[in-house]
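Presented as structure tokens, the chain that follows is alone, the form predicted on its own.
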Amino acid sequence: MEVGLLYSRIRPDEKLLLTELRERGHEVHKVDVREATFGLDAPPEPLGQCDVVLDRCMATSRSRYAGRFADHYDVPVVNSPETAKLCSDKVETTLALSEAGIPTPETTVAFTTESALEAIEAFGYPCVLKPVVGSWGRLMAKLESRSAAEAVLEHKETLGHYEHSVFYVQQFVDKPGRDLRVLTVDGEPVAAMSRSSDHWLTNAAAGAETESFELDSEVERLAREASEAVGGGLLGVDLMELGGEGGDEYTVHEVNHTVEFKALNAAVDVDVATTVIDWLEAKVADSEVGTDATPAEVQP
């Protein structure tokens, strides 16, 4: 198997991964998205050779747009240009959970400040202010009051970007200082984890401590549902319990399309990258399946 690996940084994830594909004999062909072109005719050389693609971009214009390309030279791609539109943007992820009748916190989106002040006043005090595009809780707001609200959205006004002007005001969770991570492969759960901090914001990168998670009917249930809201393939679910910890009720508030997980493979028995990777063979090996076509018959 020829895989390619979209990059810009090699961080830990992508050092297990590739690891694990070496191990196994699979020739990897790495391109930095920073320094390669994508034409309309002809992918960049490597790619045009792989069996299979792996998105790992971490900048969000740069995944959605290689990814795309790579769709566009028929290059399978994971995860699909279509998984990753609507995971790298909030208001697009909330309505996808929201039309599969997924439960997913309150959210209001509005186009002005003197809207987006309004739409917080009717939710009350604390609610959450996030950027449409984002990760690791860069950005997020816990509004407390309105002189809060008010400031934060003069800056975000300042800021001027069009993402800066689209206020995505969502309902504050009152979660038992925790949330919880589930990876999963075409809505299969590989792992999950739980995710602490005496911080509002429970990300992993943010410094919170992680534990093994063992997963009830309810928590894969909604795993296996918010994976398929959104196309499938290897994702990072994010959900928040409702009533406490230990409670049987659940938030779908996040999925993540270049999911980060090391912090979950040090915290659980299960070999992640080696799950991945069994996945990824039996992906591209069901693509095979039917062809009539020998090696000499395929056409360039």
The other form holds:
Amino acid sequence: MEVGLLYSRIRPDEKLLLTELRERGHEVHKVDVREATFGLDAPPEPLGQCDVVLDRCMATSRSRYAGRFADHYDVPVVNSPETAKLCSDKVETTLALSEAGIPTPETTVAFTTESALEAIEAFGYPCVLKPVVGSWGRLMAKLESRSAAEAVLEHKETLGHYEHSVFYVQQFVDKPGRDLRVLTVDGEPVAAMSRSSDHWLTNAAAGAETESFELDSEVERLAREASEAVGGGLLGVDLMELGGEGGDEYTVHEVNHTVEFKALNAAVDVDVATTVIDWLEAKVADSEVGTDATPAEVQP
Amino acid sequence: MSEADCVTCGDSVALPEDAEVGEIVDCGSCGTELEVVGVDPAELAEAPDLAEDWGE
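We have the form predicted on its own; now please give the form predicted in complex with the partner chain.
Every component of the complex follows; first up is the chain already shown.
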């Protein structure tokens, strides 16, 4: 098959996918979205000749629009623009998870520093203030006091893009020094790992230690349901354990739509890229790409 | 293995056999993040700065 890969930076994750695709004899067309332009009538070549396009844009804005254009041209794209829209914005993700009945941290959104401070005070300290768009644990604030909250809110309002005046306030979940990442393909778990750190942020990108995690039925169920809630595809579902390590209750705090898996690949016995391309081949063969990616909240 | 000059310090930077256009390598001499913009011949440019919406 002919596979397009939308990118602006080739990370180790993209290299693993490219290697796997080429070794299987697929023709790969890398499309650098910094150079491509997207008009209304025809896709930029060679996008139009692709059987499927993988959106691997590292920049969320580019991912959102490039994927939407691929869909506009009727070129099947993984992940779907609907999924990208829901996953790339924390407010959208939280609403999708909540509407699907999936446990997710208690969250309040406010639009002014005054109302945000009220929301923060209502949660009590510590609580968490997150950017609505962002990744790798950046610009996350654990607020321990009113004075810290006032300072962070003022900085966000003064220095930030307008999105920083969408104040996403969340309960602080006292996780057991780790969170969990499950990589799924259309809800099917491929592999899972824990990410541990002494820091309250446990992102692998921030240096957390990763270890293979054996899925239990509850994590598997939540990963499947979280995937379905955002429309399926190739996803990284993040969960936290409630009640300590080994507890049987979880909360889903994030779903990533351009999921990185280098760290996961190193932590588990599964060859993630192989499994992902197996899935992609089957999906294209079944001509299902883009047709079953309806977010749960708009299903009849 | 091919080599290209670092655009910041001019030192020679070795690229992996399977280098891809769009991949990032670090200059071992000055530490600059470099983007592979050509593989045949090998060519490097300074990598873009981290943007706020980058991630997964």
